[in-house]
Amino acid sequence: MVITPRRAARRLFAAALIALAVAAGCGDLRRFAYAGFGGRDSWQHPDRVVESLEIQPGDQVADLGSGGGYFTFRLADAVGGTGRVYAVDVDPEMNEHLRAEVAEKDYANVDVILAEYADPRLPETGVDLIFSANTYHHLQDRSKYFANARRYLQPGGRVAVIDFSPDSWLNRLFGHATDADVIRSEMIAAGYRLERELDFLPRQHFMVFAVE
């Protein structure tokens, strides 16, 4: 791909903005950056990706990683009214930001958790799926983070994981990216088989794993 002064000019911006957006540790900048740049609807297909987890009306579901909500409401509409959408993040401020756009929009099936950076803080009940994109990079030991996740799975529960593939120069820059081979020893370490790769979406690896 030839890289014109234009798409160079634009590149530079994109990544001075999420490196403001990160330093300055302002949430209207964090939340832009969570919605990505480019149209994320354009590659990140949302629909696509929640009609393709099969989720059953009544289904309890995570949001691993929630940020501003881009999925959290698409999966509460999935669950329907008898099922639960449990938001989970790290950042108190996102969290605040997403707990009033739950009651704006009016969504009485979603609970907004801080977690803490090694437990998801999830009900013991436990849920049918945790849902976990553009993530999975951020966390720590994740290994460890995922045997201990699966205390908080239903029989038959499943773990769904959507990260950036190292291929894009900003990921790459900026760490937000995780090799396919590596999520999948790192889950399979974890006590997990791979269920599905799913391969539609252009910019991340998509994988679906259960309990082993």
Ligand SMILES: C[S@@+](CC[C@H](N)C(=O)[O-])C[C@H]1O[C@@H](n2cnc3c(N)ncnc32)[C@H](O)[C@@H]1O
Second form
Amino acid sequence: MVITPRRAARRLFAAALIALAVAAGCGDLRRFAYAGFGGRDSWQHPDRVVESLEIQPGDQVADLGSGGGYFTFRLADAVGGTGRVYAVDVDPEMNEHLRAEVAEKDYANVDVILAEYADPRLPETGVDLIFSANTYHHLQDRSKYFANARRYLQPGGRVAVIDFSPDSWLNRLFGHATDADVIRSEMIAAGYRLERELDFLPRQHFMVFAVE
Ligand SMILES: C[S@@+](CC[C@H](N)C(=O)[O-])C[C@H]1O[C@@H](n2cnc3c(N)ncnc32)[C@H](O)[C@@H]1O
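Same protein, different condition: the form predicted alone was shown, now please give the form predicted in complex with this ligand.
What follows is the entire complex, opening with the chain shown before.
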């Protein structure tokens, strides 16, 4: 993709806003920043992402680092009324907003969970898929995190990781990105094998892992 000065300025503004929002503890600003700036769908391709996960009606899915719920409702539509989505985040303020939106939109198949930094606190009955968008780079000690998360996966369960690529100087500058090799090697160390790697997202890696 050609980075024009205008595009670079917009990205710089976006990254600065996220950094500011996190530093200032401002929930509204964070939700605005995570949701993107109007055009996120054009590069995030959310419907294609969800479609490619091959989620079945009745599935149990965790949206790890659900933030403002950009993917939560799409995942909830995919699992349908007999399935369940656990929207998991460590940020109580974001969770409050999301809980209100879930109620307002009348989604009975979404539970919002306050996670611990080292543990998603999912139900012990387990899930079919742990989905994580733009959150991987936030996690600490990721091999340990996902090794622990295996106990929340039902047999045949998968982990899908979407995270920004550090190809752009801006992502490198703000640290909101992870190298593809790093994701692969950390997940393998955590006891997973790479099942699929999808390449239709222009700014992000998209990998699906299964328990080894
Ligand atoms: C950049 S936002 C992404 C939000 C959403 N997935 C999206 O794509 O719009 C990252 C989210 O991960 C959350 N987060 C950070 N560390 C976490 C952890 N250890 N467990 C769960 N969520 C975490 C943050 O609070 C934030 O809401």
